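The chain below stands alone and is given as structure tokens, in the form predicted alone.
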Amino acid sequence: MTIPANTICGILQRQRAFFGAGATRDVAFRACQLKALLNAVTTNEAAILQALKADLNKPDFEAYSSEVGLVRAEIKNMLQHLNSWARPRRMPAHITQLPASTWVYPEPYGVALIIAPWNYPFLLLIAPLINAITAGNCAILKPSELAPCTSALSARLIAETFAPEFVAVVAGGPETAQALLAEKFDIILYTGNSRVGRIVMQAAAKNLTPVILELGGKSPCIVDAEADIDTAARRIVWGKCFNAGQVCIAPDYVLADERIKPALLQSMSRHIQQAYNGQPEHSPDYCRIINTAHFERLCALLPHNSRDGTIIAGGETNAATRYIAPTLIDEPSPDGALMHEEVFGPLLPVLAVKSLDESIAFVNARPKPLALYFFSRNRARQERILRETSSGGGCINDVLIHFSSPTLPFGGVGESGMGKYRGRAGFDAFTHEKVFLKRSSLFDIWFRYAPYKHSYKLTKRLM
């Protein structure tokens, strides 16, 4: 059962007095919960495949390793430390306090809202709610309307696994998301854009609420000199051609040294060749643009003249299936839309560089990225990279698989979001830590009372 807009506040209601009777607070019942959605995800998986086909034409390959696959390994990961990460934990008393012990014990927020995007739908819609309720809240869930068949699974798997006062599903566009940030959640988890981001942050503030963004932004990839430059244009290829290049982590442009750029260019152009037989739209393992809207916004981004770049592989597009083949643009205008807006599709500007420190300058001007790629064989520069530049998270050497670990926090940095989520990261951002001394009545320090005329200095010396 999908849950109408317009009881958005009953089904709060609901939610709160639930969480309030303390059933969520019970470890057991978190894990009973997270068995639940376990078998829910694994007898529904056909299901799932078929609506995310439908959706973006993802093949199965793609639909399972990055969305039920994922979803899988998490809930697993949570069920293996639940009651580890559950336990409240003692930590060393000050001197000053004794004789005292202090703890630290994890608490549930309340009633979370997760807002899931349109790319990954069943993912991101699902990855945070494991971690809600690991943490032990209750939640109300916002799927992408842009995404209709994942989105009504979804709402039926949800309704057929949890009772509505414990998770609830909300389906509906953007006049929904706004009446769902016009109600106070104890905490919100949104997926998407730096615009809605925004948004989301803003309604937050109203009420105080701490929030998670996971947005996205423009995610460099640099070719050094010295890379493996077959390793490095198959591995981009792919990373970017990967639900067709619809991805938050996607290699959005290539830096690449201005020695090396001809052979990368002509090695990504053979590796798309080959991935789809020199056909990607007839390929069954070549995802589809999500609607007309972005289509047409891509299209959009395509040169139209030497300024905006050399098209040296790919550019035909199909209006009528929403098919944008994989593009390789070669040195579009540092100044032009396709080098300040997020590409978020299957076109990959590449740009030559004459050095490492030209590369860091020019990421470190612009807004930091959600990933970072980079692509050599020397250390020193790798470490140069790392210390040198700011981003979310990235790889060496490959592009994407950072984000398949169920055991790494996942998360952005300045305009590509805050806060993290996914394993350990994602119990602790879904709990409070609440701390608490515990002292006994046996003993006092008389010199914490006034008259403090021996305090001062007994104190400084204690501290």
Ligand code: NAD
Contents of the next structure:
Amino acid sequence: MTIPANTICGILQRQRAFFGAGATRDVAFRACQLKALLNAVTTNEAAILQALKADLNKPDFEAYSSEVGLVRAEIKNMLQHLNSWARPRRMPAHITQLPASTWVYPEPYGVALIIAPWNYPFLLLIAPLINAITAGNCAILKPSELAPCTSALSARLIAETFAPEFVAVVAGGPETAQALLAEKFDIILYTGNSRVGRIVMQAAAKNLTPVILELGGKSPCIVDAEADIDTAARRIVWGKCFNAGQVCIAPDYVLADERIKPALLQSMSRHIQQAYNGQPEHSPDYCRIINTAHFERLCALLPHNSRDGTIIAGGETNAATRYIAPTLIDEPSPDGALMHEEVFGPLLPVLAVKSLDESIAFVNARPKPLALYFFSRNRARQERILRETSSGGGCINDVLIHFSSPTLPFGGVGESGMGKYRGRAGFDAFTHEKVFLKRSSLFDIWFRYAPYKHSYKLTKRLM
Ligand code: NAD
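Okay, that one was the form predicted alone. Can I see the form predicted in complex with the named molecule too?
The complete assembly is shown below, putting the previous chain first.
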């Protein structure tokens, strides 16, 4: 029976055949595909920026610096290193293997499934694809239905750039993702929330498919008494307002030393004011919430009584445009929803702490975050943070920008994810390292064979 080419089964079958025929093993083929993608991204830059504006009101600066520009940088880095990363590597043979040569052969897994979310709908779909192609895989991409303009544009761009037996987009919502997950893939990279991450991992377990889970969570931002308060305030506000806080590594909440908290709040309020000329709602530089469901979820997190905390700045909303002002919330209850679920929006809870010990204990009592930020000029305390906390990554005296390098690995730990991608880590994530030993038939170690009369003693001496 022939399976229609446009069904999930049909696409997968054709990709398997294409992969099996071996075209993607050729590094020249991979380089050619990467260049075609780079060209498509460059030619379609204006359309991508427009789609991101339509979905999220993303300002061009944000859309370029955190989506299009990062995609271009990722491709260029891959093109620069593809040959050396894909080459078989000779490793020293162990004395018990001699005479022989031992090798690591980087080989592609096969067909990859990439499932993306809506907050960076272009970057988080295409960056994993770039890594998958560099490693020699075919791929099926499932963009997020919640960013419809960027998803449609990505589907068109992919269809125009690649043969569907090599890379194809399957658009749709959770049912489509689940239909894809019911199939057997050779590797899955999922980006999104940890509830769905668990669904993905369960589906993958049925086929023992390796998974990379890029999840989220609450990323703490600790501000020490020895921080440069004004710089910290400015950078935290920028990081919280970027994409209106809909960033997996956005500072989720602030733990401020009680001695500097009033000054920090004051400075953050002033920086919000300055960034948007006192009117974020009318600023071209401020995003909107992706949809009504997320808008309502965030509105419900705003303080409704004194237990929920005090609004120091912002708090205004507009349902018609899904606008929520950058909002500072002082001392919300640590047991409330705001301090329990990932905010993923422009609300910033600020809690006072008495000491660094208290901050570290607070962070370590919660799931391991995707990012952790620490502001302090004190080197010894910076070292304590690095030594005594665990997170996917983070910054000292800044926020977000550890993500901006195409050469640094990116990923979470524990509840915030597993596996890493981007740069060399991205190539490795989509690569199986096959180890082979080569030897001739000329020489043999006689005592490896039975009868083992002298073998034990000789082997013990040798090893
Ligand atoms: P989303 O709702 O767009 O979902 C992500 C993908 O999962 C979509 O393609 C969607 O169709 C699919 N999906 C949804 N429900 C499903 C189900 N029941 N079964 C199978 N697939 C399903 O995005 P989201 O999850 O709201 O994204 C926000 C979350 O992602 C936040 O927690 C954020 O921190 C995290 N995130 C992480 C990273 C990272 O790189 N680690 C990046 C961005 C976002």
